[in-house]
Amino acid sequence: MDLYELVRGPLAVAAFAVLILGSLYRALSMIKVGKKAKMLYPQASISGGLRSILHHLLPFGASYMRARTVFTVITFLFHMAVIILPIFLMSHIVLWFESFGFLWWELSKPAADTMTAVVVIACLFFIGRRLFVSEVRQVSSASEYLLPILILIVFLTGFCASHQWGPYRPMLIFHIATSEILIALIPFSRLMHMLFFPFSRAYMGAEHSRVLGAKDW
């Protein structure tokens, strides 16, 4: 088994296993801590929770978004590109077809390149913001610098491999390996909000509207 087959097969399975098992562990841990904690639980504000989710899914739906126009625009474009591009990129669809035998609609090459540029610019913006905005820098840990750097590497290497810039096979292997590292890190980093966003938002919305009588947006 060569290096490509290793990252394409066993390491990919391991990365997704860590993602699934780690996410399950984090979910069970939070449930356990929540049962032990002495706090007031918002039990009956479904509407408040749903409104909170909706307001934070819409651009400028929350007050903090309206106060930070550039940050909001870049953040929303970044999240759209990060979600859409890996799913609808032709080369990724081919990999799914080889593994599971089904296909779906793919992005055009210009659209994929544009989304890659969005991710690169957004990652540089996030890194610069943590470096040069004092109130953000003071609350930033090392992982919050490393994550955008890792995402930047994943998308840049994918772009280079797609356009066959540089040594193709090493670039492709590096792209796949860094992608798998990113997938495995999801349950143990701030990327966990990808999975738990609806729950945390619903809880906060219910708490603010029912218990505190206020909005969280």
Second form
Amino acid sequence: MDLYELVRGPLAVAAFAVLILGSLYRALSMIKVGKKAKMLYPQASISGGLRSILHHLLPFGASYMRARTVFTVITFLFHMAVIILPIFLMSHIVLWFESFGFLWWELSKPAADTMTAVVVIACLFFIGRRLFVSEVRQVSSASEYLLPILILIVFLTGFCASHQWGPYRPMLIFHIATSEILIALIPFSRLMHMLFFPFSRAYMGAEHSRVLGAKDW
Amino acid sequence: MSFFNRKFKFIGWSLLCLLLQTGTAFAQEENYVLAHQDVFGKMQRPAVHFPHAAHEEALSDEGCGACHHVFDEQVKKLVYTEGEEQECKTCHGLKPAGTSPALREAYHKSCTGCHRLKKKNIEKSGPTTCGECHPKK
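Having seen the form predicted alone, can you show the form predicted in complex with the partner chain?
Full complex below, order starting with the chain above.
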């Protein structure tokens, strides 16, 4: 079988299967732990929880963001780009069509290139921050260096493949393979905040509003 | 009589030549460079080189109907009719129309679809990656 067809077909299916089954496993084991742990629960406060989620989604919505202007702008743009780009990139849509026969709205080329630049700059910023800001370095583990490096590689190789810079086929295959590693890593790494952040935020929000009568943003 | 005969022969040959000439205007090229700016506007990807003659040869078993079709209103199906091979863009435009795909998707489904299928069946096949069909320069 040719290598492109291998990463394009079976390995892509495998990566998404790991993502979905892995997330389910993490969610179920989290529920199980939550049920038996000797843990103090705040009284449920739906409004406090929702407000905390909202404040932490909006740029400058929380005080730690207001204290760090550059960091907030970069993180916000990074998250927009890193989520929107893979879903709405024209080349990816051509591939979805190849596999499933349906299409959706696609980004223009300049918009896609701008978003790639945002992700690359943001990753360099995140890596630099972990390396050079001592309070961040002290709480950084190896995997937290690895993730921005992996994302950087995925986006750079994608850009090069799309613009046909460098050896085309190896670049494309490397781009797809590293993306699949990234997707499969989501449930087993810090990337799980994609799924878990609303819960931790809701918990903090509820605890602060009901128990402490304070804001957590 | 012989004068008329000759005259008719002359007219006949002229007509035949005329027919052949208009005939060649509809015949396929050996190789196509597909870059339909008239449909797509500003092209997002480099032009596609499509060797028509090589495909006729490689697909001699499947025939021209592997790519060319017309819609038969009676049976509501796509059929191949000899001599009715037209450019894809005569029927497929920038936007899909009902169940008929847009031009880009018509090409991709036909070209990439066949190449991937043949790769899967470990037969002789063509390119399946974007950059190999849309090579820069």
